[in-house]
Each structure stands twice: as structure tokens, then as C-alpha cells.
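Just the one chain here, the form predicted on its own, laid out as C-alpha cells.
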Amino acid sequence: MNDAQPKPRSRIQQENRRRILDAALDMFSQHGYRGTTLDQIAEAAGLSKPNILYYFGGKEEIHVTLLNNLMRTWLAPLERLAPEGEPLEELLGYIRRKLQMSRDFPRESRLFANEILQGAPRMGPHLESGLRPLFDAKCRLIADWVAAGRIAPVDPGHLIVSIWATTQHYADFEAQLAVLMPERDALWRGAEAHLEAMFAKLLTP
């Protein structure tokens, strides 16, 4: 039995993997999985196609690696919704974190959206094993807050989905918003103020 640990990647290997994943994120977020080729990823990364295949088994492995990394990042804001906190502030804080993620990680948001639009062929198991238990737990927490009269009556599941819809829109439809609201800083300030006011009105008992 071989108990040898995998050899650590060199700095150059780590950098090349990072370049490949960053280039692939650009391509997948723009063209979707089906519309992206290894040749496109190689050109965007400034590496040869054989070099890409030295680090990854193919397009699907690159895509799955990005999705795995994304799920860890994507679940973090919902995980931080704390039972011991003040319910309204916890929920408004969640909205702010989701909006900040849309601002900081628009490519990742579009990668996720494209995967879901295709029926989640590669992310389905993660949705079942990672997102679903967390979603159910936070729905129970919100239901407890409603039952205790700490926030206004609201359907917990639809509340969370509404937060996703309103915050992630700013990343997924960035090109449209660049035309309609071209002043970027004003867009994000206005979005945060509007969403906080809207959800505070909905949730205040």
C-alpha cells in the first residue's frame, strides 16, 4: 500500500492552474458550458491546449472545479444567518452580503446561472447535499422568527428566493444595467438602499 502524499505543486504549476481557471471562468460566464471550447480557454489563458490538458482532464473537469469552488463561496453568506442575532438585522445583513457578492463576483454568478439554466447537470448533487440542507435549516430559523413575532409573517422559502432574485440580478444582467444605469458606483449605492428599504418594510412586524 502506498501511503505517499501527493507531491506539492510548484509555484509555476499553481500559477498555471490559476490562469486556466480564471480564463475558463471568463469563457463559461460569457458563453456557457456548451458554447465554450478548450481552444478558447487555452487562448484566453495564454497556454497551449496540451498544456491545459496537463493540468485538467478536459473541459468538464475544469467546469466542475469552478463549480465546486463556487459552491463554497456561494453558501457562506447564508450560513452566516445567525439564530442568536436580531432577525431583521440578520436578514438585511444577508441581503447586503449577497449584493456585495454580485458586485465582486459577477462572473461566478453568471457561471452559476448558466449551470442552473442547463438543468444543473454537473451541480445537481451539490444542490441536494449542500444547498438543500442549508436552505431547509434557514427556512426553519426564519419560520421560528415569524412564530415569535420578531419579523412580519412571510414565507421563508420565497423570502430567500426573492433575495437571490433581487441581488443576483445585478450580476447576471450586468450588461443591461450598464446601459440603463451606467454610473456604476451610484448603481450599487442605489441598489443597496432600495433593497434594504424594500425588505425592511416587508419584514418589520
Contents of the next structure:
Protein chains: 2
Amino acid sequence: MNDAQPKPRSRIQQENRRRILDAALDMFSQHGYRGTTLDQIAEAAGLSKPNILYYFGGKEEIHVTLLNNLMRTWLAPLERLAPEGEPLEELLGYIRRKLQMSRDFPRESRLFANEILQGAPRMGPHLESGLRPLFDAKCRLIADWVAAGRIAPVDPGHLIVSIWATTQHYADFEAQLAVLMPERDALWRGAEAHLEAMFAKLLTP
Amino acid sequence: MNDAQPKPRSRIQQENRRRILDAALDMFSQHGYRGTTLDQIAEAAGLSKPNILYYFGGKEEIHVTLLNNLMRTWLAPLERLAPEGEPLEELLGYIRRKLQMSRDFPRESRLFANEILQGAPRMGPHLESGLRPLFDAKCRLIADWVAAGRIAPVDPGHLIVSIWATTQHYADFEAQLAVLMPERDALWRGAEAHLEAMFAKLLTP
DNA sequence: TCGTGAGTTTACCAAATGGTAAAAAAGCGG
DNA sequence: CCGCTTTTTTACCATTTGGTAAACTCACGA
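Can you give me the structure for the form predicted together with a further copy of the same chain, which would complement the form predicted on its own we have just seen?
Let's see the whole complex now, leading with the same chain.
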């Protein structure tokens, strides 16, 4: 229904679009949508403002593009939660992947958090069409595991929400954690150990 | 060093300041600092913009006032975590109080989340001077409980962080949860049951 | 090497925004 | 009811911001 056009982008187009999106991700994730100006993005990208508007239709189009890109990488870890493996290992693996994403892609995590915090004004449909089916499917998978007695009884939905909450928190609230637990390396190691232990204990039948 | 002045505010001053702060809390928690305009606050408060600037020195002063007020109510639940009681009951009580705050004061939770997400530009000092000592003290308390074998071994810092993450998530990511778990009443009941069960299992020796 | 289209810059603009000055209106103690 | 203070409104302003028009430069294939 929309831009599934080919996209025969020249070398320079690709490079400049990438720079703009990278700069915009920096800004939007730190200052939110309205807190970010085109001039900031332009300066961070090393381009002039009109030049940026040559590559994107406007501020909102940049933001939406980022959100669309985000959705894919964001769903990936959950998609890999598969019925074939050992349930406990599958879930702990998911937790590990999710925590890794918080550490390696904190900007993406904050962009998402900002968008949701503000009521998901530009993402509502995506949640409904992209996230929800996946969430429901994985809830069913977990419910099956519970029914089969392969993991301890647990509300699948709230389990997934707990995993999101705990893992994303380390990216989204980094500014707070930097004050409370200043040793960065120890923080991530401690986080992984704690979350694995916590969810293992919760899920072991 | 600053406004610890008496504050002999007239009836009308108190009322109007309250209305402004309430309206500003609505706006700031939903749109962030830069995403909120004085005109929005004015309209929501039912006052004219210059009138608002009669009560507050400027936009930033309103925001800082809200943040200061927030700090007090925000620390209260953790302060009540006391060494006298049964450790497990104390911690579960804390979790219950924290979740209740997410349900009853989602605006405050989101205001806080917004501020931290953006790097705590107007709250950094408060975290250091207000939150950190409390956090450290409660970590020591929990460590003592662990050392005494009264709760299962757990990293106190990460335990507290997990409690924050899971409880606040229900307020901060409400827009997302509204899509995934539309039945509002069931959501809060399920959240309480799930979190109590999860942390009880984690902490029971 | 020259023409042409892709890419970039300069010079703007209208609207929005935080904030101010000063006059007007309300309150209110006497 | 008066006079003085508090509160509110009207009329502005300078800056910022998203965006545009059009001129200009550059790459590159014929």
C-alpha cells in the first residue's frame, strides 16, 4: 500500500541517507521527536538543512523511517523463540539476546521508549499489525510449555512483559544507573547474571 | 541556598499554582519537556500564558518544580522498606506499593521516565543527593538479609532495579500494553499476581 | 568537452514559541 | 466606598523552527 517501490538509490544517496538516519537516531533517542530540530540533525550529519530535505520529505518522514527500521530489529529476538528447543534454554536465550540489544543498541531502545511514552502517536498501527500477532503467538507457545509441565506455571503475557521491562530498563534508564552503579562493565555482567538467575528460578518447574 | 523561603501564598496563589502544575504534569509527562509549550499548559490550566508567567519564572521553573515534588513521592515507597519486618514481606510490600504508584500516578512515572531518558538534564544532582544515599542504604539492608540467610542470595542493587523496571513499566509503556493486553482491570490484577509470585520465588531461600 | 541531471547551497518565509511591558480589572483591609 | 495591592489581560517582540525557491556546482556518460 505504500513505499514498497524498487529503490534504485545511487551510491551517494545511500551514504547520505544513512548518515542522516544515524544522526537523527542520535537526536531523536536523546531528545524525543519534538525536542529534536532539523538543524541539530543537519549538523550532526554534516549536511545543510535543505540538503536533508532533499533526501527526506520532512522531519516526520525521517522519524517514521527510523521507527520502521526499528520494528524489524526489535522483533527479531522474540521471533527466534522457537518451539523446538528446551523451553528454559529458549527463554533464557531470549533474555540474553534482549539484554544484549539494550547494551549494543541503546539508542534504538530509547527511540522506542520515547515513542511509547508519548502514546505511540506514529507507531500505533505498527504495534497492532507487527508486534501483536507475534506477541500472541509466543504467548501461546509459552502457554503450551506450561501446560506440558515443561516450565513452571506462569502468565505468558506478563512473563514477556517482565523480560522486556527488565532488559530494556538497562538501556532506557542508563542515566539513572550511571549514578547508582557507576562501574559500567560490572553493571552489564551483574545484570546478565541477575536476570538469568531470576528467570531461571521463576521458570524451573 | 535557594527557595526555602517561608511562602505565605494567598488562597488564589495556591489554587492557581496547583492548577498550573497539574496541567503541566499532564503535558510534560505526555510530550516531554521540549515537546510541551507554554500555550498548551496555559490552555489546559484555563489561564492565559502571561498569567502563567506571573506565577512561575518560566517554563523551566515549572518543570523543575514538578521534578522536585516528584522526588519526594517517588522515594517514599523505598524509604518504608524497614529492617524490622519479615524480609520477604517487606520486599513484597515494597513491590506492591511501587506497582500501586504506577497505577495511581502514571503521569508522575512518565515524567520521571522522560527526564531520565533524556539524560536527566534537570535532575542529575537530585539523583546523586536524594536517590543515591537511599539506594545505597537499602542495598546494605538487603545484603544484610542475604548474609543472615533470611532471603535467597541475590544482588541487592539489581534486585531493586528489577523491581523498578517491572513496576514502572506498567505505567511508562501503557500505550504498548493497551495494544497487547486490552483488558485494563485484568492487566493490573495479573501484574500484581505475576510480580508477587516472581519475586517471592526469587527471594525465598 | 560538453550537456544534463543529481546533488548542494544561499536566501528566504510564515508560523510557533518563550517571554515582556504596561494597562486594566479584581480583591480587599480600612 | 476608597485606595492600594494582587491578579489578569492586551498587545507586542525576538528567536527558533520546519520548510521552500531557485540559483549554483558537480559528476559523468556521450
